[in-house]
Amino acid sequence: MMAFLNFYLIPGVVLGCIYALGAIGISLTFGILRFSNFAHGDTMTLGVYITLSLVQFSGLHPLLVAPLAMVLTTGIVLGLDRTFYKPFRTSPAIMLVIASFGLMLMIRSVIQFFWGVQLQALQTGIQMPLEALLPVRFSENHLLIIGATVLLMMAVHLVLTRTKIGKAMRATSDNPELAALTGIDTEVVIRATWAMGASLAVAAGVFLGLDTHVETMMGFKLLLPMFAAAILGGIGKPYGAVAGGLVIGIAEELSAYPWIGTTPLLSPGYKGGVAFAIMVAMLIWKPQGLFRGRQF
């Protein structure tokens, strides 16, 4: 029982938190801008490498410099939106999707040019389980990731429900034409959407870097699970993205548990396939997702 908890359930929750934060940005982008942003994963990677540089420069903990990395990444994303996405606002969605593919490759190439392709770490040393919680094997980073994710999700909830820009974002997501007619500045809403999505992507990337390592393909590898989480929860529904991320993360880890006999049910190498299978099944069975979002 403790092996199930320590080596499968807890890592699944941690991974689900990372997926959830990334999926919120994908869900918001689709809900408001009406296109699937395939550059979201590499935006996450860019934020992690900016955080890495700030850590190396200041010597501070990654979570302390992450807010500055969020600000810097948001500024870059807003510049990319103005340059590459804004000219296609009224074009068919497929043009925005193709533009996002191009940006995905461009961002990754810039990262590889400036930071190289070798594996790096946000922290040195080995994270040991906290002795006070034994026999439950929680490391300090696991507690930080889960706690910070809860705080960020609460912040997203408060922004969407209690602030003027949050209400404008929800109105634009429901009906952009009607929102514009009522006097809502949709460009301000779009900038807020990019800012929130980029900030959460940086947080997700930093958490992944703390849990594993930093590499130039890390965001791209998470792209499919994050899309699966957004679709499972209901595209355009931030709260659904949170639920979808947790389900996908836990399902991936539990798929390798030896449910029958002593060997894993699925090889750990097939974890990505679990996310893909869940996404395809949801698109066939219930395209609107668990929270009744938009259909593709």
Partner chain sequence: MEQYYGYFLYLLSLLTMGGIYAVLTLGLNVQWGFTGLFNAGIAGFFAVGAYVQAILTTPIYARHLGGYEWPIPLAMLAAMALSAVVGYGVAKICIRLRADYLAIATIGIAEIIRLVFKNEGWATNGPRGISQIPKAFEDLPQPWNTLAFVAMVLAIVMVIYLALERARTAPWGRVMTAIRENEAAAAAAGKNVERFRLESFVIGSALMGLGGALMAQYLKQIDPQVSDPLTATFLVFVMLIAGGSANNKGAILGAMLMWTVWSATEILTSRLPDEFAIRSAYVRIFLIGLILQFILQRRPQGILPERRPKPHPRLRGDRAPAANTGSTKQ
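Basically, rigid core = biggest C-alpha set you can superpose within 1.5 Å across the two forms. Positions refer to the first chain, counted from 1. These numbers come from a predicted model, not from an experiment. What changes on going to the form predicted in complex with the partner chain:
Core-superposed comparison between these two forms: CA of Gly269 displaced by 2 Å or more.
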Given for the second form:
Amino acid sequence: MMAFLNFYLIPGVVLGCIYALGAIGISLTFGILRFSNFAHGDTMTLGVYITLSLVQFSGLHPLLVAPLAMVLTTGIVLGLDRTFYKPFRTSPAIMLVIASFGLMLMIRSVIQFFWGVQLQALQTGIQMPLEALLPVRFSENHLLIIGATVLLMMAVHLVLTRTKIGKAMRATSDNPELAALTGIDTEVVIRATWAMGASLAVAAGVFLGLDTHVETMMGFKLLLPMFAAAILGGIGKPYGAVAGGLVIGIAEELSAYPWIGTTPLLSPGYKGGVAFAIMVAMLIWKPQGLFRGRQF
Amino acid sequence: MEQYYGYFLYLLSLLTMGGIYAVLTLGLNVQWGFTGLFNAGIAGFFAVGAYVQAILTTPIYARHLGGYEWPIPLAMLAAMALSAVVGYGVAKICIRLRADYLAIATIGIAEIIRLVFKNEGWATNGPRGISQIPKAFEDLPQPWNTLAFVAMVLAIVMVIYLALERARTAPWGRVMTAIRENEAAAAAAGKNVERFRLESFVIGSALMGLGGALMAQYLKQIDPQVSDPLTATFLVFVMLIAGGSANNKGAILGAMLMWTVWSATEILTSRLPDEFAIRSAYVRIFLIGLILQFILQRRPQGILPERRPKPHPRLRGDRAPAANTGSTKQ
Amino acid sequence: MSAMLELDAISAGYGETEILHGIDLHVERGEIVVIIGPNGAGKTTAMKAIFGLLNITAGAIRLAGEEITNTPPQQVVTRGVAFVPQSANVFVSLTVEENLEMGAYVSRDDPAPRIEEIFELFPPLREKRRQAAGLLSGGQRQMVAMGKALMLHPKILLLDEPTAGLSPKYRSEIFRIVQDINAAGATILMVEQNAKQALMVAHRGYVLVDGENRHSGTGRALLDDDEVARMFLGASGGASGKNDGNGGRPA
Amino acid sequence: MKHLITAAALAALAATPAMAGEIRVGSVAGVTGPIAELVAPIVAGRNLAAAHINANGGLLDGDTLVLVLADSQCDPKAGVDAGNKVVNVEQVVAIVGASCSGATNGMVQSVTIPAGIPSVSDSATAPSITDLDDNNLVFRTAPSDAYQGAALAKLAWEAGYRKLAVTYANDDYNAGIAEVFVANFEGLGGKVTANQVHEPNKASYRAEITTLSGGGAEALALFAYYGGSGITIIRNALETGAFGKFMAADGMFDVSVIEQIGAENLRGNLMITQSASDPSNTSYQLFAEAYKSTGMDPGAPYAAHGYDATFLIALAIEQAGAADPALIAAALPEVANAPGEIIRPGEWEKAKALIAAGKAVNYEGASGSVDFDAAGDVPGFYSVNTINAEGKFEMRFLR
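Okay, that's the form predicted on its own, but what's the structure of the form predicted in complex with the partner chain?
So here's everything in the complex, that chain up top.
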């Protein structure tokens, strides 16, 4: 039982937190700008590399410099929005999807060009579980990741429910045409969406970097599970994305649990398929997602 | 002289790869261009075709299924057929999903297909893939074998083109356009929208399988990396959009042109100074992204925009009021 | 003094298809004006044209004397026009209160006092203020939509078929509300399918057919007009849309 | 659109044929794609060899050896395309590459064998390359991984391990080597308590590790690329306490393993075999000394093989006396194998003089003695690396 908690459930939750933070941005972009942003994963990578440079420059803990990285990444993303997405505001979604695809290639090659492809680390060494909590095995980083995720979620919740712009974001995600008729300034909402999505993606990336390492494909590798989480939670539903991320993170880890006998239920070679299988099943049987997101 | 012969051979290789991609873009054009089905799982159907071709034609090898040694054309038909069957299965469960949802579902399915090919090593040799795949005309002396293969690929592209052009202007194609433009009106005109969409998806999938079968021959080696979504799905979309979606000529042109850009940019970037030796590869990917953005912004309808067939007479009357959504309540 | 809203020979449409071919229309301060007409006559299109949602190719629109032709929706809202579309006119996942707040998006003032006033106008909404608008009944949603539109004391309120799809009970309720808010000072332009009831509450009405003015007059006069009665108030309103141009204008 | 076409045409024209005094060799590598981080040091090894040759008299009558880089992306499609470009547009006379086995298989079968261009791969280790009907055109300085799995199994047995858990990343390289390792270890009498594939590039492997640790294994045999999943697995295994000891093959050989996990956690607990020659061997030392100028670690996987492959092609051109692919292919085994005077990395001037004098040479490379057998393969030579008191890899040659 302890093994289940320590080696399957807790890692699943940590992974789920990372997916969840990343998926919020995808879900919001999907809801408000109405396209699947393929560049989201590489935005995450960019934020992590900016954090890495700040860490190397300042010598501070990655979580301390991450807010600055969020701001810088947001700035870059806003610039990219202006140049590459704005011309397509009224075009069919496919144009934006393809533009984001092009941007994905561009961001990644810029990262590879300037930072190189070698593996890097935000933090070296390994972290043993905290003595005080044994037999539950939580390492310091995992507590930090889960704690910071909870804080960020609360911040997101407050922004979305307590601020005018947050409510406008939810309104626009609900019904963009009506939002325009109501006088909501869509461009402001779009900027806020990019800012929130990019910042959370940077946070997710930094957490992933703390838990593993930093490399140029890290965000891209997370892209499809994040999509899956966004779909699972319901498009345009930030809370849904959080739930979706957790479900997918935990499901991936639990798929390798020896539920029957002593061998993993599913060969770990298929681990990456778990997210997709959940996603496809969801789309077919409950396309509005867990949280009744917008249906197309 | 030698070097011009080399350029000629390179040109043939561009035509071959461009031609194989044209088969894929034409397949996608049936789904996306004509019917508006956002299939983002091209890689999956492509992989099915490629693996069927490989398994059916390779000589016996201990590490994967094989030893059937089918004749190449027969294997190609089988590749198309099996891709069509998989396409039917996927369409059966996903076809009613709209735009982006269909895209994401099909991406997921394509990734699952890739994982199956990667993990079921007894059949596919897992990540190491299948080697020594027979290629049509390879016994001819050089350069005739290359020429014959190019000719075969281009002939296949031509046949598909002619068939699709016929279909496009035939009632079937006009119904497809009507469905894409206004599903409600098409349904109101008594068309079984779901069945038409299903047909279109299956035909497109079969063509993607054929593309895979050709690719397997041309490369003589396939492994799960061949169906990498970057080069087997997204690139195909880029080609179709650049060429002009819903225009069959555009699909072919887009495939040829974008493949040339994809491939030939390297000739440029490999000339960069030494200190950029490795980094030039990243510059190249950057350039490809930039060219794509350029085309999108300057030529959003593609190089060859859609030419509309005349609307289906039975649908024409219903279209005008339906376009005026909101003002009428049906 | 100029009319609150004036459409002067407006031609407009979607893309290349022109739907309105030179519409004239005016709404005076404090009036309820209703537009009726068969399916596809361009009623909603006229509303959208006022709101800057489609391209006007000829003519001019003036709001209290100032031209607002082809002004983007956000500025139209700021200038004091509110639009309640026929369907999907509330933010379903926002609460009633948040919907109302969004109605005041363009204003910097605290919306709370005005929200209370709206609750006075639509009492059933008060107890549902924290409920998601998507969970309300059709009539209550319509109230939210209108309340949202009234948040900024608009100079003119555009209502697109406010009673569509509602039960007869709610329909009458909505018409009563329309009269109430008019009595409270709002100028209203609405499109309606329920021509008879609409004309009864309206001060004046316009009949549009095929994107052109066909009749106009006071609500009473139109109700009494034989031609109008035959077209819209008889057994089959929509089916008579085929009626061609020689149907006779009022003499 | 016209601009694009013009640009492409200009690109083609820019690729002028080899200028006088220039001999081109293709350098095909997976520069972008899934193992980009492994490829960079290999390409540096190739470039270093070319620099040595050009600085010491060049090829034949003072011609410059130009390495033309092309990206195989670790994908057969790109491998074939890259092969087509270097062979037909750049008119290379031989090729080093193309990194991954799949890309190499595609490139040689579809392009270079039909075109009669010899290729020497410095990192493709799949046994299927041995089986190709290659007209003696396909060589490699990287040993087929059939050898390394066996070497590591023997090492494990000699180190006293009797029960091991095995996990491998699901890619062409690691799956192959794991298979050989398991067969050999069981052949020696060892017990494999669990043998499990894993999908690379996941953020956590704690679940997999827990399942693997169930059978009471003494250590974990880990076949993975360090960047793909290797480092994460070691980290997770240490953090969960599931395994304390690890054995790995050369996909894991990189200083970042030490940097990221920490030497103190790995000292005495990690053994990595690597395809390399005796580090006390003069050839390796010569190479390692020179390679430091690149700023990278000379021990990086297959960096030495990249150097050797390039140097061998240059020797073969010299031996052939002309930039002619067929002659180069024929000369490759001659310069690589005995008999002949020993040539080591960097000794280009000496080799050039000997060949000019009509004497036989035998290249003893940085990665081993690189003697090609009939299939163009080299026998495997391996070293084992452990972590020393200074937190650095310490190499011991396996005899």
